[in-house]
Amino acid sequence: MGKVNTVLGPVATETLGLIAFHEHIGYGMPGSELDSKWWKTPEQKYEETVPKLRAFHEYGGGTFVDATGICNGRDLDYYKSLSAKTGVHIVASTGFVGGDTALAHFAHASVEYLADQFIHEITVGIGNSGAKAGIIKVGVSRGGRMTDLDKRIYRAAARAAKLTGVAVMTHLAIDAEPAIEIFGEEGLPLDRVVFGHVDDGVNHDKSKDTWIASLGGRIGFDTFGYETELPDPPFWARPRKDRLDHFLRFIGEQGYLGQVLASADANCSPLGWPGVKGHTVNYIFEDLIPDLRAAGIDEATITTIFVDNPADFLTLHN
């Protein structure tokens, strides 16, 4: 029986239920939590977050993967409380959203140092919380090209993933060639990596989703709900139909259903920015799954996308 690390301890893979594989409890850039304009009391954060997670659970959601890296606002004791209050499994991340979000302490760290950090958070725990990370986050820095620090983080993530059995999630699928080269050199199979945000409005035409999938990598369509139709869309928004059509081609005529993961990348309680009004993890239930059904996607395929694929991905392989 497979296991997955959650903030309340390891759980059997079979108990994960429907999985929102790329979301955020409260994401912000380093230092945003210290900005008086955006500082929030614990009560305010709970007020913003608990109803969303409770609704997720009531809709049938089982597991919420928090894709928030080191330096971006993780609070593991808070996550543990939220999980206990709502009944939702929460999977926490180690790693970094991108090298440009790593504080100065980590900016010149060696691969060995970074790998040790990730391994400790997976096998011992994050801080003094006792909660173990269940996934490693890596990413491409702003500008769309991997920096030297990005490459060290990717290499460290590959080593930690091989040793601990957790999977790796990338922020953006652009500049994938050096990432794939690093994973290959370190002996990490690409089915242990999901290349994310292939569907966003900025990078979808630069993300070689079918090429990555042909090599065995998993593909994340994980910005569902960020639509140009919104009253105040973010810069990475994309027309709703355009994104959906891209997704349907990928799982249908291009034949990569078994390698796809889908999510909304919503932020329950944003740090340092107002967030996108009305966009929550529950877009999955309120809009995305109905859109898929309307497009003729059957229940077995929906289960593959939101239950089977992410469960296999999150399961510890060691």
The other form holds:
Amino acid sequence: MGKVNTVLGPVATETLGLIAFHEHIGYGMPGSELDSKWWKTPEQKYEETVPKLRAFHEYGGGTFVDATGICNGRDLDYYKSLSAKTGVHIVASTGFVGGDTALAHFAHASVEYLADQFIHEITVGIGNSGAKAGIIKVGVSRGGRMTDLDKRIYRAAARAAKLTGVAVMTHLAIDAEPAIEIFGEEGLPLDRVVFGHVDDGVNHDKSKDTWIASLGGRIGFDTFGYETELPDPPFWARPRKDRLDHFLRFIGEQGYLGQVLASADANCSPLGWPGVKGHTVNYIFEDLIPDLRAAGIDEATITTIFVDNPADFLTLHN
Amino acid sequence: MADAHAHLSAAVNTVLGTVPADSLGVVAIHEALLSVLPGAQYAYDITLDQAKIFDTLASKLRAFKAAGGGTVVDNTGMFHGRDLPLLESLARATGVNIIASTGMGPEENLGGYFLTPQTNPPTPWPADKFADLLAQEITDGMVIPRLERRAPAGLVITEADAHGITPTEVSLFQGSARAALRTGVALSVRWGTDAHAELAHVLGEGLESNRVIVANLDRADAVAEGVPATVAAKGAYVALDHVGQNDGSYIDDAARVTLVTELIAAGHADRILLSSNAIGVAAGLTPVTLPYEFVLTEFVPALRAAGVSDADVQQILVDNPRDVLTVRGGKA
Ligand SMILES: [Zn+2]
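Form predicted together with the partner chain structure, per the form predicted alone context:
Next comes the full complex, this chain leading.
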């Protein structure tokens, strides 16, 4: 079928197995590294992370896509060791979570420079790690409207995706019109883009998931587990049943099973924020898949959602 | 100075720890050693060759020392390439005192952690949070991100946007002033469009004017409006810190000489600071390749030729920086 860049090198698509397509080993806003209240020793980071990845592996998880962009605490040598010691494929991102996480050097950069940065990280490697990015992250800055910088990043991502064949994932699907326009202008087919976070508590009613899907875009229900039922839910939490019903509607009566991706957006060991207690990537196995089965979803459909769709999406198309 | 005893106990924070204030010698107070535009460390086309950086900076520091220099203050703050193990090694290898700074600015150089935090709404940091973060760099030591703390910072720096101070920068200025007040370390502010109004933000926190340096006061627009003299009259230090840079937005060295003589004549010799804003090694920005000793080797002869006395030169290059860099009793 093809290949995918993981942090330990390219692998055949057929070896990816079940894919958690939007997760984080550890995410922190740029600058959070200056605040020692968040610091963790390497021992603590491994202690928080390895058991989660090992459980993911034992549950049958194959591939963990880290959606942490440039400047957000990406640590490729660490990811490589985690992958090697747990047997989980880890796919790293180039790109930015949003313009508001791009530091000054990139915030001032041209579309051409940003594209060169992404292409380098996909074809040569990230920093001096030798690990190549397998996906490009882009996103909408806080405030709900795409900023000029967000748009430059989207355009650069479209060019890099076209040239290298990797896919693009977005942080937020709100204000999607300019994004779709940019991808169109750059000639990137929308099935190479997953518009993410259509399901969270803050943005679900502002995200035109069916409209984007009708144009051919892929849709990410990727904040599963951030629930108002949690003891200390984050502001983007949503009642569990609301999200599940939204998802079932989208793949059922609305007919977009072929374009859906699902994930939990959990941090194994958050870097610059407390994280959300009790929420891990393994929500997929411990809660989400059982919920789907209880709702009558068959095994073939579950395979479509967690294996076939993300594999097709992640596979280099060039 | 009359109060010799106070001098014996007076101390300055360097990257190798506290040193007596009288041991600083000639101070280059507004310079940069390694200066990295935030984010440039992740750029695909920028390589920070540690060995080469060390050699470049060591030879520049040795030249400074050979010309009579004693201390370089690195003005890059905490998020612009500050590399503490590098600075410590350079100080040990060259014998030049290196003073590192804490602080950040302008807003466009801050990380999203401070500007769009993961709260709803994403309200930028208030002054008291900046104050805690910066004061901790003095009370507990400067950070090597996510690793450890080293020696206390010797100066707090901040900067306003060139198009006018932003609301977040007002918080940052106030927080920087509170950190200076709390710890006894001085504060250096790079002004944006209105030096007095921006100075007022830090003085409004109760920081005494003699604990504040206003940087970039040799900018042509400031000089045209007489701002250096009025800032000095307020009791703050006036940094004419682009000596050797004659590029249009700043006055040239001939005009700087005139300005210095005017300030001395007006009784402000004890408020003048001279420096070049040289950048030893730059990443993601244009280097300013002036030698750190430029003030000593090129500008001081011009001052003397203009009639400035040895005592005034000593005051400006040694005594003033010593006085401002001396850590005062903080109000913890
Ligand atoms: Zn995420």
